[in-house]
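Below, in C-alpha cells: the form predicted alone, a single chain.
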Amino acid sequence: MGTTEKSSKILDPKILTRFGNLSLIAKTIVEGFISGLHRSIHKGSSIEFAEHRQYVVGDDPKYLDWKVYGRTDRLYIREFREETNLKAYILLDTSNSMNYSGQKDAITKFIYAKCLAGCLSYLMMKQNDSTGLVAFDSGIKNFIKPSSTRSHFHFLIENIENLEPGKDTNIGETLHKIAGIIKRRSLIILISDLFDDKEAVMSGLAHFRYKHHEIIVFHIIDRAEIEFPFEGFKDFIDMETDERIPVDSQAIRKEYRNIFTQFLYFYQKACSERSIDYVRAITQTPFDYFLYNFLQLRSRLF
C-alpha cells in the first residue's frame, strides 16, 4: 500500500501509545504516513482552474498563460474558482464497551479510536479541511464545530485526550440528533464498536445520508472479540450493564463465532446497501492502513 516495512512498524497502535501525547502520536503517524507514500493522493483544497479568457489590460499578468500565448500568439488569463473544503465531523464512541481489551498489554478500543481520531484531524487539517468532534455514549457529550486553524487542532486534541469511557450507549437515537443539528453537507466519521441496535444504529446512518451527507464508519473491533480465544469457565461481565455471566468457553465458541461473524456482515452488507464506507479497524493493525483507506475514500467522495 506504499509505506515501508519502516514506517509500519513505526505505526504500530501499541508502540505508539506509549508516547502518551496525542498530539505527538497524530503527528508521528500522519508525517510517517505521509513520508511513506510513494505517490501522493493528497487533493489540494485552495484553488482549481476553470476556464481561459482573452486578457485585459489591468489583469494580473501573472495569470497568462503562455503555454497558449506560444500556440496561438493571443495572451490570455487563467481564471480559477475556489473549492469549497471540506467540512468533516469525526463522532466519536465513548461507551464503555469502547474500553474492551482482548489481552493485558493490548490497547483498548477506546484508545485506538481516540488515537484514529487524532490521526484524522491532522491529516485534514493539513488539507485546509474543517474538521469537527462530537463525542458520544447515551447522549451527546461534547460538540465542537468544524474549523480549520491549528489552533483549533489542538483544541480538538485536548477534548479527545480528555475523554472518559461512560457507561451505556444509544448509538441510532444519538445519530438522529446529530443528524438534526448539522445542516450543511459534510463528512460524517462515525468511529465506535457499535455495540447496539444494529438496526436503531443503520436507521440514525440513514439519516446522515437523507440529508446527503457522506458517510465513512470505522468499526472498532479488538482480535478477540472475533476469535473468542478464551478456555475454560470464565465469568463474563457487561461493561456497559455489570451483569455477570458465567460460561463455559469452549461449550460456546463456535456458536459466539458465528453470532459474532453475522454481527459483522450485517454492517458490511447494510452499509453497503445505503452507499456508506464501511471500514473494519482491528485494534491490533497499524494506523497507516486506515489512513490510507480513508485516503481512497475522500478521493473518492470528494
Contents of the next structure:
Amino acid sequence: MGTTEKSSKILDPKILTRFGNLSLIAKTIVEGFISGLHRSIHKGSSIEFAEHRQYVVGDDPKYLDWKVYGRTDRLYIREFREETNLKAYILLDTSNSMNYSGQKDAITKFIYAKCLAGCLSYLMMKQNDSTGLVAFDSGIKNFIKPSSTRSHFHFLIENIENLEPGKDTNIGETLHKIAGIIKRRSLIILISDLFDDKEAVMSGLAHFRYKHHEIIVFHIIDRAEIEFPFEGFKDFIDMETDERIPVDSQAIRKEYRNIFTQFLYFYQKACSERSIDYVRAITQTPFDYFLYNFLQLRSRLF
Amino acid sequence: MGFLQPLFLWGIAGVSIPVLIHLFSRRKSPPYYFSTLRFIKLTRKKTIRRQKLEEILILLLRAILIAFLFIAAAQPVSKRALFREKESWVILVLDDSASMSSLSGYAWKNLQRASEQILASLNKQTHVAVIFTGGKIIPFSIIHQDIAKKIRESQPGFHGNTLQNAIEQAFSMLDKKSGYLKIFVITDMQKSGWKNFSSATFKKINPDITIIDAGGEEKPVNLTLKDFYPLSGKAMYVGEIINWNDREITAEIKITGDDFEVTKSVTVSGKKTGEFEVKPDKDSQSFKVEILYSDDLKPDNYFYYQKERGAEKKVLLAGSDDTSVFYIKSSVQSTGTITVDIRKTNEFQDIFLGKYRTILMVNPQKIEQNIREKIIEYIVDGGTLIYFAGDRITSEDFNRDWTIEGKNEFLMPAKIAEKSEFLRPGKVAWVAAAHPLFAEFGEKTIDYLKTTRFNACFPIREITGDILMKLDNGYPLLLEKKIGKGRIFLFTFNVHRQWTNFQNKPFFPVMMSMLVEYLSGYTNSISVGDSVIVKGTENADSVSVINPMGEKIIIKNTEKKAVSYIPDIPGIWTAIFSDKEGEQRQCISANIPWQEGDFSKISYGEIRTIFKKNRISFVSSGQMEKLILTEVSSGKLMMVFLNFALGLLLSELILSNVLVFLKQRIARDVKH
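Alt. form predicted in complex with its partner chain, vs. the form predicted alone above:
Starting with the chain above, the whole complex follows.
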C-alpha cells in the first residue's frame, strides 16, 4: 500500500478524531502520510516544466533560467505549463444515516466522512488544486465554490467542521442538481453511504460522467452494517425515518448479509462499468489508504 | 357437556398467561437505532413473518394446553358417555340413615333430587336398582318412573349408616353382569358411615363409582344423647351427651319416666362429651330423655332407656358336687339380679337352653352324647358356658367329649392333661387385667388374690383359647374361648378345698358375679337397625312385637327357635310370647346410633383409598343445583382432555426444540 505501519497507526481514525480540530487532523494525516511516501510529490504535480524559449522584452524576468544563462550566456525563459487548474468538488452526504456507528466507542460514519473530506481538501490545497464543497442530505445544504488559496482551505475546513447530520437522503436527485450547477469539468469526490435507491444514485453519477467530470466515490460503511453482528430480538429504528421494526437478529442475519453484499457489489460493478472510481471505506480503515487511492487516481487523471 | 368442578374453569383465564408473556416479551425487545432499515425490510418479508407465525403457533399451543388442563381438572361430564355401552347396569345406593333428615330434610331432598336427575338422564334400556342403606332394595328394572316414584315416596330412617353393607350388596348385584357397570352413592358423607370401611370383601368387579355429597355445606347445631343408664345399687341415673360443635352449649334436658318428669340443665364444652345425673323421686321402668335445645336434627334429640322386664337373667347351674355347687350358687345369687336354676346334667334333655344366659357346669360327670350336642349347639348360637373341671372327669373323657364331631374342632379353650398336685401351694401370679372381666379392678385384681392358694389343677395342652389367669408355677387357671356367637370359660380347677381356698375368699363371689354379668349382660339399649333376639320362645307358636307406635307385628315361630326382629324406629319395643311359664314380655329400647349426630365429613381422598381399584368421582354438595346432566364417566372425558393436553405439551416441546435447532443452524452457517 505504500504506507508504513507506523503511519497507519498514527492515522488510525479513532485516535485522530480525538484531536477535535479538523484542520489539525487533516494536517496530521496528510503530512504523516506524505512523509511516509518514498517519492516526494512536492515537485512535479502542480507546476510542470514545459519548454525553454528565448527571452523577449516584456517577459517577467523572474522566469529567466539563470543556470542556462550561466552556461550559454543566452537569456531563456523557463516556460511552465500551469498544472491543471484542477477543480475538485467534495460532495459530502450529511444525511442522518451517516450518523451511525456500530460500536459505542467507535466513530460515526459522518465523522469519518468529515475527516476524510478534511484530509482530501488539505491534500489538494497542498497541491494547489482548487477544492469546493457540497454538503447535502435530501437537498443541497452548503455549496462552496472551489478555490486553491490557503484562506479558502481554512474556510472549507471550518465549514466541514460545522456540518451536522441532517435529514433523510435523496442522493440521486441531489446529484442531478449538483451536476446541473457544476459547469466546468471537475473532479467530483462523493463521500456517502449511498443508502438510497441504487438506480437513482447511479443515474446521478452518470449525469456527472455525461458532463465529463471525473468521479471518485468513497463509499462509507460501518462494519456492523456489513456483518449485522446483533443478537436476539431488537426493535430496529430507522435513524432517518424513525420507522420501527422488531427483528430476530440471528434469524435474519444470513439473509441480511447476502442482501448487503449484493448492494455493495452492485455499486462496485455499476461504477466500474461507468468508469467511476469506487473506494469502499469501512470506518475502521485508516485514512491513508484512501489518500493513497486518491493520489493514484489523481496522478492518473491529470 | 357439563362440569363437576366448574370452579376450575376459571383457570382457563390462565390462557392469558402465555398471551401476556408473549406480549410482554415482545415489548421487552430493546430499541436499536440503525442507519437504515432498507435491507432489513428486504429480509423481513420472509423471515419475520415466519418467525411471527411460529410464535403465534407456540402461543396457541400453550393457550390450548392450559385450557385443556383446566377443562380436565373441571371434570367434564357428558350424558352420552353412558350410552355407548349397549347394556348398562346402574345401582343407586341411597343413604337413608337418620342423619339424612337433618336440617329439615335438606339432605334428603337433595338425595331425592339427585337420584331423580340421574334416573332422568339414563338411557331407557338402562337397568336400575336402588339399595337403601336401611336395607330396603328395589331390584333391577328398566321402568325408571316406578323407581323414581318409590324414591320420591321414601323417607330417611332412624338407623345408622351402613354404607359398607349397602355397597357390598351393590357389588354383588353387579357381579356377573356384562356391560357398563355403575354405582352412584348418594350420602351426606358422614365420617362415621365410612369408619372401618373395607372393600376387601367386595366382589372383584370394577364398576365406575360416583359419590354424590347431598349433605350440604351447612353443619347443623347439634347435640346428641349418647347413653342413659342406671348406676347399680343407687337410685341414680347417668346420661351422656355429646356436643359436636366447636363452641360450648348449654342444653335443657327433660327426663320423662313412667309417672314423673325432671328437667336438667347441662353445659357441655365444644367437641366434648358431658355427663349429667338424675335422681328421680320414683323409680321407673322406662325413661325418655330429650334435649329441649332446638335444632333441626329432631330425631337425634331423644334417648330411650328401658329397664329389663320379663326376661330375667337366668343361669343354669349343673353339677353334682354339692359343696362346689353351693359356693357357685351363692356367689352368683349374691348379685340379686340373677336367678339360678339348678339341674342335673342328665335333665338337660328336657330344658330349652336358649332362655338361659349362661350355663355353669361345676365338676360335672361324663355327659351323654345328645346332651353334649345340645350344649354345643347352644353355645354356637350365642350361649355361654362356664366350666369348672373337677375330679369326676378324666382328661381322656374331657378331651374326647368336647370335640365337635365332623368339624375336627375342640369346643373348649384347651385340652387338659392328668391332674397335677403341687408340692408347694401355688399363688396367682398373673391376670389379664385388661380383659373386660377384670376391667373394674384392673391391675389390683392380683392384690385381691394375694392370699389365695392352689393345691392342684389340670395342666393344659393344645390351647386354642386365651389364658386369663396364671399361677406362679406357670399353670393356667382360667381360659376363655369364643366359638360361634358364644363364649366358654374354662377353670382348670374345682372350687373345693382339696384344690383351692379360692371359694372362701371374698373376691370369689365378686369374680363369679362379674363373670356371670359379663357373660349374660347385654345392653338393653340397642341401635335402630340392630337385630333383637327374643329368647325362650321354643314353645311359643308366634311372637308379637309391639313397636313404639303401638303397632303389633306377629312373627310366626315355625322352627321353634329363638326369633329375631329388627326395630326400625326409635323407642321401646316389646316382644310378647307364651311358653310353659305363661306370657312373657321382653322389652328393649331402640335408639338412633349416636354416631349419626356427627356431621363431620369424610374427605374425597380417604374414600379414594378405599376404592383403589375403581374409577371414582365425586359430586360435591355445592354442585347439587347444577347436577342436571348427571355425570357418568367423567373419568373418561377427563382422560381425553388430559391426553390432549399431554399431546399439546409434547408438540410444543418438539416445535420449540426444532425452532431452537434451526436457529442454531442458521447461526452456525453465519459463522462459517
